[in-house]
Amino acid sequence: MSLTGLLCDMPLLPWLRRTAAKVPLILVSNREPFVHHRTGDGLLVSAPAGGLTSALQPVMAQSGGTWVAWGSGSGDFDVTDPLDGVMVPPDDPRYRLRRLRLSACDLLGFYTETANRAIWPLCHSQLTRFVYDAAHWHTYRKVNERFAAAAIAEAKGRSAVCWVQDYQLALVPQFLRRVKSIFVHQFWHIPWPSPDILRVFPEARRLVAGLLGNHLLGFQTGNDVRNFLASVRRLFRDAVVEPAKGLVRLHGRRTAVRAFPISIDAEAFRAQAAHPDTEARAAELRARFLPGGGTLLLGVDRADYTKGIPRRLLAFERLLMDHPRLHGKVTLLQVAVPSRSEVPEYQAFEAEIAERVEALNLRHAQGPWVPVYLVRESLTQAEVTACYRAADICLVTPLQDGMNLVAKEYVASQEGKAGVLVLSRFAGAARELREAELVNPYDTGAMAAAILKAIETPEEERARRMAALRRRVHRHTIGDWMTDIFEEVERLRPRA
């Protein structure tokens, strides 16, 4: 299907259909959901992969309104007009991207240095990873700055609804909030760290300073909703906080502080591994991975250090040592997408991975099975679908994650399966999804004794369980955690 006909499908929200005619929508992202490309034929013009762009788009659509991001794409600049904006998607025009210029110089210092390396550790409780720099953390402040005044030039004066995503423009809404017209809401996608963790960060009182300047500011769970108003009065002795109203006051300044635990399209993962062709790629997968038969274990992650993988391929490898007679019957299928590359410590992370895979596989390998498969490059969705399908037990063991919507996919995708989630404790979808196997990812050897129950759990016992999942899954998509979050908007906007 197109993605013109996909965004015709989606359900209008009803926030949409109320309110987006008279209120103009603003998404403020670090990501654009479309990039432009100079090739030797010309411009070419793709969607980035990734569920958060995919998912908002039907809301940009549906509104009408603007997306402002960094125009990352060689030739972004080549179609814009005077104030570097263009109509999207390409094939049906249905809402106004407007790009910022960022230099790599800006790069540098708001997106690799302050945001990915002191800001993403930091929230994820990974400390010896932490490195701040105040020249750095300058030049975020500085592209925090633009992206609010890109924001409110879009507004041109009018009453607007301004939607800013997660920890890369945590200081956008104290910009925004400037503009009394402007109605600023902010979802924060990864954790939100305990106030002994967060003191660490010398910019921790500008930090929140920024993100109290949203009207309303989501997180994914409760537990990082307890976290941040804990950190507010940490930080904040004139703050009157409410706990129990999920409310802060601060310099006269109102903050409504809510849980909105984000979801997927649970429908178009089902549908799509219904397909013929999933199927057939799914059993494709099976004979090349497990060509004597056996378990086929999933891993799907982006090759990073918050995503527990070398304490998997840890806890693998004791499976292995402990039970031999599982040698030649089960398969570990890791993807692990490169991410953050121009990062360090991202880089040393991938050759870890790398190293640990060849070196496990040396010392068990036998004949034709190989323990591990690792694939280091993305893969397109139906590709990714069709791995879950084919995988008996998928294994989604983060350190720490804000939800981790793989576990979620994994689960839409098995209709008319028996599959396994065997599942970290510390992501926040293991507040949702009770009856996967849950793990502490630290403890490798009872992670390996949870895969061991998984492969061996009676199939009327696993079908149950995923049956259980699924119903989960789909009673909360994506689509009602949108509706929530302008549900909300909608209540609190004229108090605003």
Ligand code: F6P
Second form
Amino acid sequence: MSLTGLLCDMPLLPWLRRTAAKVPLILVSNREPFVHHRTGDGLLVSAPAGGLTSALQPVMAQSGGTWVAWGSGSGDFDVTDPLDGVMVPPDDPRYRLRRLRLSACDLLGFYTETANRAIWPLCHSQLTRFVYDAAHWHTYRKVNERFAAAAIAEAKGRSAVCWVQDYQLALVPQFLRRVKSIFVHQFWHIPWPSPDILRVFPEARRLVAGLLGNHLLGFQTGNDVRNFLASVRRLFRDAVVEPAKGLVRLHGRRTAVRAFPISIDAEAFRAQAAHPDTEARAAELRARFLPGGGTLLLGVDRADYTKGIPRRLLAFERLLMDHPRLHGKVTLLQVAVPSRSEVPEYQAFEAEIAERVEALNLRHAQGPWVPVYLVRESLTQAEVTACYRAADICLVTPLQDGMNLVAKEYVASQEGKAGVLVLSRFAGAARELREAELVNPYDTGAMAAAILKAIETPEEERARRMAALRRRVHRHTIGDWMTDIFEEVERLRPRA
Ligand code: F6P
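Could I have the structure of this protein in the form predicted in complex with 6-O-phosphono-beta-D-fructofuranose, to go alongside the form predicted on its own above?
Below, the chain from earlier opens the complete complex, with every other chain and molecule after it.
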């Protein structure tokens, strides 16, 4: 699920050929692309499934630069050189992975408390989940400074492009910007809230100042860009903000702010979906979850409170209550992949989903028919694609989401099929996937009605809308996303 790293076979992207030939690329992210584990059988290495890292891995393999990330594995430092670096991929070393040592105390303040209990809920406008503590913010700052110091050391005084990823590293750019020979770009993968929400955060000014260390700052949508520029205006009276040019000038520094909607390797999903094994597995799944035939609904999410799973369950239950004729003829398969289990809100949330599903099934199950199947584990990409093929309707109903790549993956997997995508208006993907059935995830009655509509839409109409969606997803892929970003880097770099 999520971003998949099937770019390995892609020809060298033109921007990569041009940029990497001139300057080294230094990627900075919290997660690392390869993790070494100590086990009873010795040292084992794994590549975390899905996620950002697997999508960026092939880019680094092609550019031969350096990747700076937290060394999270128990055996990570058994294989590193005296400067905490190791060449990867392990079976075909192409680039350097520089691992950062973080203590349990660092992780608590930086990752658990500030990134995931303060910045994450804030940016997803979930203020009842927002937790702030000044001591943890201090740790976040210190750890960000260490990420930046590692990247600077890796640049070794040469001109370099540093590509910083996401909300865990908001302050890294301000430290990097002190080094004149480094061009700093950051991509912010999650939403940016309105200034009225942002002002709840006591460190809002410092957060924004950190991001203004970037020469180029990328967001998922135009709306995020507008919110960010409005935040700068609100927090820095002396800033010059030019929305038409996507430009901020503050204290002699320029930051270009742009929207770069992220995407997927659409062709890889199409090919996986067309594989005979996928078709066979999809048939097995349908037979298992819908023994009497009917409509299979699907949800695939990290178990995260922003994904809207409880309200989705309420909508599904409403549908069952209002339309008893659907009993035994519609099943929801909900995949909820455990995530961030060290964060208290996530532990409670996982338990809440399990309880809600159990209660719903107790109220409505009849004979062999179980209304909701809950899968609480991470699935391989092949298995997720089989689920996409098996499902008649995919429910992607987050309360707020930067993009949501499940929506795009479902569409790319629908070649020759006429599935329906029910999509939250508050997912970044809704700005592109206009032919989806768009819903407000807070309105459970309207969501139930949208599911019913999806069930009853004639095949011809479903096929027409899905074909339009597929064209959109194939027109703008993960390769295009990276090309757009690095063409902009090349355009801006000479002036930086
Ligand atoms: O959506 C933001 C993100 O950080 C992704 O990049 C990542 O795949 C996912 O959340 C999981 O997050 P974590 O690194 O906290 O497990």
